[in-house]
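Only one chain is included here, represented as structure tokens and corresponding to the form predicted on its own.
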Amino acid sequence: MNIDYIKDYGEVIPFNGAFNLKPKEKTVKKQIKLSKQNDNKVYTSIQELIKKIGLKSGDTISFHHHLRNGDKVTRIILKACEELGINDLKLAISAIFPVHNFIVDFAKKGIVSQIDTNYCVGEVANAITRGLFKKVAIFRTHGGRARAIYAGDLKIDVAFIAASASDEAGNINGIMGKNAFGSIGYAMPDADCAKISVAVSDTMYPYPLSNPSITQDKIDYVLMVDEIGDPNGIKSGTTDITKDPIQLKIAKTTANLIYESGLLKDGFSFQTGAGGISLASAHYVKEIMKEKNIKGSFIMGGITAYLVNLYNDGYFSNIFDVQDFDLEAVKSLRENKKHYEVSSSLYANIHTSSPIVNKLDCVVLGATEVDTNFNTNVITSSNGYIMGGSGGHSDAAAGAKLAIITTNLIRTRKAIVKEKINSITTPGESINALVCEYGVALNDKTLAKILKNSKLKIIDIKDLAKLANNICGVCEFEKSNKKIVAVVEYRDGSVIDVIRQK
């Protein structure tokens, strides 16, 4: 990539390998302040609080996404900013869902000028793709966002942190209260480093709040609102095992691949997503563990009821939880002693001593496109429109001993495996294998030796691309020189790709 500088992003450090960029010696600490016994932290007027903290045009404000498609906090704050005449805001929000479609109107009014996120779907994604926002968007990974905050690359003026429970001093969590949504892990770096941290809650408990996820020394103010959101919105998208016979075949092949790799033994650690194939893969892994009497160490990632059941049934001893995808997972986080809430930095920040992803044996991931070098796209569709984001994709792929992409070879009459792809999110060097309905493609010489006598159908990824071409026709790759609308930042802060306007 021959780009040195991108307006409203800055100097470009090109991606040069998953572990080749050494960190700069800098960290951001929370500002020092004087606290007195009678200081009042609690506000009920949003406008009064915003005036108090001095939020102004051009600032960066952050939000976390644990309420997912049930979030109401972002709208509440932006509406107040509009009423106070504050504009040109950079929105550092860890993920964007259809509930946030209203942000497009705020962009048209000039109130929001830039998006910094890890995942984006809905009208905001379309608006970024069309170049509607004044400034280029930045897509990071979950671990990369934490890294950027601690390194000072993402400077947050005010962090607005939704909390389902708070006390008057600012001890907060997401597991208590009428709108409990679970882990609050993505907001922890924000609370550590933002110039000002504001907890936004709808349920006040007597001091001291039990089991605080973020403690009072990191929260400057508490804003009480009528409702932070609808926790039923955290179950957005499918969290059920697929019934599609082709996808079940892919999932069963994936489980057999994991077992034959030699990693599925006592102490096994595993991350999988909440999608249909991923959960089906977890189901078939469980069947093997049951048959072989294997006891795993930990499961991680977005937590669902299915993963909680694996813990409750004794297949795994621990759960590491950075976000919850259903209310059963929230209940487990509240009640199970070895269901641990972790920060996004502990989960996946490459510039810490030891993120948990480095202890993963295996991760099962999805893709919208994969090229013949195993480079993987999870941000745009095959027509170049933004429809997702890395989330923890690149983080887990880099850390795990075995990173597997599962996908149909063809989806909606379009090839998924092809010579070139629209955008690279996760580099091929982090991917060990791809599983589709036609077999297993390997990108790991050691694994290939282990599977030399396997009954699995091993197929070259270039042959998969040819097969897809034969079925769908050759996919023409359209190189664009239109303006850059989004920067795809790798987890270490280098730039792995850019997305251009459609």
The other form holds:
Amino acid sequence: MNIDYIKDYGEVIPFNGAFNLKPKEKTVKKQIKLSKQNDNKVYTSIQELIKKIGLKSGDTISFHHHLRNGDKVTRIILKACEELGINDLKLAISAIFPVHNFIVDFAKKGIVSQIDTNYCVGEVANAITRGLFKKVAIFRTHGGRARAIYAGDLKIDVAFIAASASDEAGNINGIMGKNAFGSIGYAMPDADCAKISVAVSDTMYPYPLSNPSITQDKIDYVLMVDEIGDPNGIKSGTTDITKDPIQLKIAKTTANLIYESGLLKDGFSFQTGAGGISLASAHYVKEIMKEKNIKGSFIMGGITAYLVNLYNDGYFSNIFDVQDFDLEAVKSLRENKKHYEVSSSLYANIHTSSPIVNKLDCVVLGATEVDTNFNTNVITSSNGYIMGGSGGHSDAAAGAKLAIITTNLIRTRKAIVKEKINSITTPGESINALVCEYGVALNDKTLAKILKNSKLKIIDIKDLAKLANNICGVCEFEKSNKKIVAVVEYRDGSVIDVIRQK
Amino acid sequence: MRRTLLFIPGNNAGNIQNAGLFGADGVIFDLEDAVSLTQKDSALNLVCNALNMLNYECEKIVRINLDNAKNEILALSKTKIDSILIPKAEDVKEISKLIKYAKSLKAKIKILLLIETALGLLNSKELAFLKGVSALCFGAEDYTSQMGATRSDDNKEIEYARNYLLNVCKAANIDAIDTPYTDTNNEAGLIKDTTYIKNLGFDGKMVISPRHIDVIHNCFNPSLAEIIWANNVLEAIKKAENKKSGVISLNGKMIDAPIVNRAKNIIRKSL
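What's the form predicted in complex with the partner chain like, now that we've got the form predicted on its own?
So here's everything in the complex, that chain up top.
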């Protein structure tokens, strides 16, 4: 990184190692307010509320993504802003899905000028890649977003917090109401630090709301709408174990690697995602735990029915939940005693005393590309188009004792492991191993010693890259010199890479 | 060792690329039933290129088309192929000629014959003894179709064919390979079927799903109890030889040549 300053982002602190950047002493305080006995927080008119809070052009507004592809709140608010002639907004939204494709039109009209997010797919991702937004996008990690909010690097003027249940005082949660979506963990830093916090809900409960996730002292107003979204849209990945034999092979190898590492014993803690290889890895880990009678401590990540079953069947004693990927997980958060809702800061903020990721034994992660130094891309495709984001990738990789990348060596005739990759999201230094269908590549000398006599097929990552090149042909790589369309911020606030226009 | 021979369609580049990754003892690249008439040429090219380019750490077998056998054998002889599987083997003279032709092009090539018709089964006692034949494989689907039989879970309709073919193979001292288990979602059924044919004496099974491979290997691999028993037998033999004793017994039971052979087989399979 030889860039000192990026317009509309600011001064660049170049990435210099996963734990080398010491935080500056700074904390952000919630704005002081005077509350009176007869204050009415509840509004039913969006425009009236926006006028009341004084939202104006150039402001930063934030949203969480717990409703994922079922979210309706972002559209409701942006439409009202358009009607009121408010433009040049910075949208600090923790993740963007195809349901948010309409944002592209708002960008063209000048209503939204900048995106600040942790994950982005769909038309908004294409629009960022093509340089359609007025200002450069910022990609953070889940823990990095929490850090940026508490450090004041991401200043939020108004946080619009979708809540499936609220009372008139602003006690809110995501586990009750007609459109319950589960954990509301990504909105907690917003509620703590935004100048104004607005709960947006469609179900009002009598005061006091039982089990509030965010309490009334952090919510300034409650906006009642018809529907905050469709909770069926939270579903991510699959609830069935894959039948793809290659994915099964990778998953089985991954589970064997975890066992052979010596970490899979009583008290084991584990994070994995939804879908494909991740779910199958969890399945094979469970099979080993069953055979060896191992009782784990906690599971974490996007929570699915499969992980809930691991808890219910006694394989793990606790679930830490920042977000839910299906309605079974929502039900579990509501009913299971040791299924804990946690904030994104507690989950992964590097600049706190101890984020939960630091207690992880093992995390299984994906990749769109991996270079021969184990640097991993999860933001862009092999063609350089944005198609994802770090989410908790870099956070969990840095925190876990064993961070494993699982991937096919070749996907749709393209090598995934190669000399150079389009964009770095997670630094290779925080990755311990890569598992593909051809074997295991290690980036950890201690682990290599432990696995020396195992039955795992250990291959040098450079040999994997060669093998992929032999099958697919060498992938042409040309670093673009076009304008920067996105900044990739590491979890500590340094810049690990930039993404250029296509 | 041919516990599992995995069928891979010869016209699917992705499957061909991954064929060697599932741990099967052999892969059968299929140019016959899995490939439509319009794709036969391109499939042959694809398989030939893959055999030369990719490193498969298992036996590389190609099922050819009987009606274009010579052309395909010629093309395949220039590759790193190990074995040819000749389908619908019936006519002893015709098969004999094909084997000679293949051997003339690539001396070390092994021949497997697929017995999948009533006539093929009848002639198998001669086919098994042809020089160069290293295994007979049983194809139950075509066989039962020709017989007018209905496939059932208990496999009674193929019991005679299985036993006859097995007897022929043992007489000729070649491998006997069983028909694939076609229900890819019934693991219990696969275990039952594989255990049954293993106990009959079959050396392995053709496979149509990579997910079946580990299951079949587990069935064929000797159990811990079998390995302990076999080691005890071989130890007893060794002690008796050292003592120059003519009568050998273990736990009160006499050990004779067939028992020793069985013990040796178990140890060989456990390695």
